[in-house]
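So this first bit is one chain, no partners, the form predicted alone, shown in structure tokens.
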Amino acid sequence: MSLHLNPLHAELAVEVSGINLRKPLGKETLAELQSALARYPVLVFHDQDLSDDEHAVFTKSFGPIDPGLALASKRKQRLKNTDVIDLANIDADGNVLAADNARNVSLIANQLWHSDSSFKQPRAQYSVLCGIDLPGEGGETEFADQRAAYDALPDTTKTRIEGLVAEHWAFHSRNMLGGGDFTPEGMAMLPPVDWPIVDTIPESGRKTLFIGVHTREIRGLPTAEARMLLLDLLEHATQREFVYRHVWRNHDVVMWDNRCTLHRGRPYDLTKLRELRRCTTEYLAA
């Protein structure tokens, strides 16, 4: 199979056609997708009406499943396939949640720039997000290229941050928004982890920033200095020239590399249904 790639934003995002994600991936097709991801870390597929099982099977082609925040949650699961993360603003009976429901804290936190599961060891590699039922307005998803952002840093900043290590904590963003429905026992399941601020992607050899809203400290720096540096880097890394905005259609599938992109959802009317589902793979670095 030969995929057709239509670039959407520089070397960040590309539309992929000529593939049916419901069918098992052959070795040649898998290699083509991995090659595309090495150049374009955001892949967009249209008209892919995947079941949860098909969603999980496709994702597992790229590595073991990452459970993410489900490790810390005792919330009743709505979906039967536990490899699939439910990102819908509805309860187990299909009713849209009240705007002040604790569940919405986590959904709103997704509107902050982040990398999925940067707060875990191992961290995430690829995420595959399926749009099931989207509002007519709002709720877009934006992606920021952290390779291009690193390349554009002044040399003095590159020198300053080389070798620095940031602490990532899952609940830093939730605390910023007033908490959530996580118990102390659940939060203890995801202690803070450390990752270098500058990383190299093995498949491309390109350097990238690895930051986002889950970062709250830099080892060896006072908290105030660390947080201002992290805020400055995040402001730089999410400038418009580095960002692709995806406007959803129902049954879109978007796949991205968490190692070199940040992403965020955009606001939408919380009284309207917005249903997406995500599968993510763990990054098992050599």
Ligand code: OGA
The other form holds:
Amino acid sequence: MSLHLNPLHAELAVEVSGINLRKPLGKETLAELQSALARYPVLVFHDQDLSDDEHAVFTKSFGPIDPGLALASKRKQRLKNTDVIDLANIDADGNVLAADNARNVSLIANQLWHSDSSFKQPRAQYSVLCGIDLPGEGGETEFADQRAAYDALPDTTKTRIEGLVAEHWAFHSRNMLGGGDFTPEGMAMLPPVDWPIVDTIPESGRKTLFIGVHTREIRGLPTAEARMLLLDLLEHATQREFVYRHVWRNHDVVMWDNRCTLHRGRPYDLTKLRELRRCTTEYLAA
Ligand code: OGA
Ligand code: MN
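For comparison with the form predicted alone, would you give the structure of this protein in the form predicted together with this ligand?
Let us now look at the entire complex, which starts with that chain.
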């Protein structure tokens, strides 16, 4: 099979056609997708109406599944397939959640720039997000190219951050938003982890920033200095020139490399249904 690639934003995002994600991937197609991802870390597919099982099978072609925050959540799973993370703003009966429902904290936390599971060891490699039912207005998803952001840093900053290690904590963002629906025991299962601020992607050899809203300390720096540096880097790394904004159509699938992109959802009317589902793979080489 030969995929057709139609670039959407610089070397960040590309629309991929000529593939049906419901079908098992042959070796050749998998290799083509992997080489597309090495160049463009955000792939967009249209008209892919995947079942949860098909979604999980496709994702597992790229590595073992990362269960994300499921470990720490006391919420009853709505979906049968536990490989699939439910991102719908609805309760078990299918009703849209009240705006002040504690679960909305986690969904709104996705509107802060982040890399999935950067707070875990292992962290995430690829995420595959299926858009099922999107509100007519708002609720887009943005992606920021952290390789381009790194390349554009002044040399003095590159020198300053080389070798620095940041602490990532899952609940930093939730605390910022007023707390979520996690128990102390659940939170204890996800202690903070450390990752270098500058990383190299093996497939492309490109250097990348690795930051985002889960970072709360830098080893060896006072908290205030660390947080200011992290905020400055984040501001730099999410300038519009580095950002692709995905405007969803139902049955779009967007796949991205969490090692070298940040992403965030955009606000929407919380009384409207917004249903997406995500599967993510673990980065075992890290
Ligand atoms: C995610 C995520 C953003 C969105 O699925 O990991 O951050 O737009 N989603 O819902
Ligand atoms: Mn995310």
